[in-house]
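Presented as structure tokens, the chain that follows is alone, the form predicted on its own.
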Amino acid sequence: MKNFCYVNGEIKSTSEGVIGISDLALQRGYGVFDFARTHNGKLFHFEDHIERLHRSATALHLKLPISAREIREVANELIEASELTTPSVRLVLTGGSSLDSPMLARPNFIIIAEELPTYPREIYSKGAKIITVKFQRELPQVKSLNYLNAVRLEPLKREKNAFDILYHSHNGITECPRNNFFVFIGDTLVTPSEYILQGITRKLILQLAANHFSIEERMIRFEELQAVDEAFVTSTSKFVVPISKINDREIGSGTVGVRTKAIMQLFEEYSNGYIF
């Protein structure tokens, strides 16, 4: 199978993509990236990925060498060059090969076009798991390469039989590591709006259930989880996902609620209907 990345100008198979070892991003963690994805044959919303990856790479002091229009034309000849069912984009945006760590460096820019992760269909249809770790991530704000602690919580996540880890900390519920978190209480749709990375399809939902909810942006306190009724998470690569458990309580009555399901249908129809 045909997989093509971009590395500094340019355009090589996945499998002859390079960087130095010297890099920051591989020595110090320090970089930054995005994710988008295509449906129905076309990158979604992939202006709103480049202008995220353009703020955290700023809160970094990085600098993309190349223009948000270039970005998606490489991009673009990448995914018609690759053989992928249903393809996705990766932005990497390293520190730099550095002499003199942890200097800056002139940045790495790595596009690779990947195969869009795909989720068992039961957890849309019947709602997934989720279990609470106290965590607050170091500049939320800044989609970075560090994910640290997501991968050392990852045998945990597989122990609990878990869909995910949702974080909490003295600012509240915030975020799980890849994404966002909603909840109803009642007819309303709350969301953390602080110390999380805001999610792209966060946005979507939000803009979309306006005209269908009130909606609340503010901290959820921890014990407030109690009195949820129904819960979601949102991400690039899943969409919505329903969540029916968080630990070992069930959420309502523990099934997809009509509210989510509301949701879900209002994201179906926008998504379906997306044209650039």
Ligand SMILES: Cc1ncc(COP(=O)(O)O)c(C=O)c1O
Given for the second form:
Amino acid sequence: MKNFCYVNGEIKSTSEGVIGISDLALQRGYGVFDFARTHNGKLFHFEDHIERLHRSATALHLKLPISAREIREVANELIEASELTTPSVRLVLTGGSSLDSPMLARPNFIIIAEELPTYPREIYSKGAKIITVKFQRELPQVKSLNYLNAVRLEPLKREKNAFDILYHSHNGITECPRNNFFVFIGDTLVTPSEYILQGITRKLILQLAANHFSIEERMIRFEELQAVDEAFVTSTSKFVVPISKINDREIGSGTVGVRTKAIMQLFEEYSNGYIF
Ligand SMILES: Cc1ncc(COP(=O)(O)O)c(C=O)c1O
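Would you generate the structure of this protein in the form predicted in complex with this ligand, following the form predicted on its own above?
Next comes the full complex, and the chain you just saw is listed first.
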């Protein structure tokens, strides 16, 4: 199986793609990334991912070395050359080489074609469990390379037999380490709008749901979780995952709620009909 990546202008086999040990990404955790997928053989909302990467980079004073058009061309070239069933594309921009000082240097830009992860069918048909953890991501609007807490909490997630973690803080309920969070309170779809990463799937869900439900983008207080009727999380790799349990409390009837099913259906129809 041969897969390909791009490192600063050169296309290489993924196993041969390297950057230096003095990179600020390695030494100080400084850099940004984005992760896009294909759906039915086509890159899905790729421009949105490039735009978000650009916003993340700007927030960290980094500059993308090639244009959006070139990024798309490289991504398609890597996908075509690689032997992947459902390709996805990881775009990584690092702080650059700067061993002993926290000064920014010339960024390294990497594009990797990789297999889209798959998830158990049951989470979509029966719903998944999430557990709450008190934490607020630093610079939440930025998709930075810093997933320190997400990685640190993996053992806890496994121990509690949970599919994901839900962050909360003085800012209320925010998001999961790699997913946005939604609830239904009656027929109203509620999702946090601040102190989160503005997910691309989140944006699409809000657009699709607008014709069917009333929508509130607002802070969700931790205590409100007690009274929600349905919940789900969204991301590029997972699309819409219904939540049946938060900590030890079942949500609604403890299975996939009817409104969540409607959202899943809307998203499936939209993604299957997506034409770039
Ligand atoms: C912190 C965080 N929130 C939310 C999301 C979901 O965003 P998207 O739908 O763009 O994948 C992600 C995944 O990229 C994430 O890392």
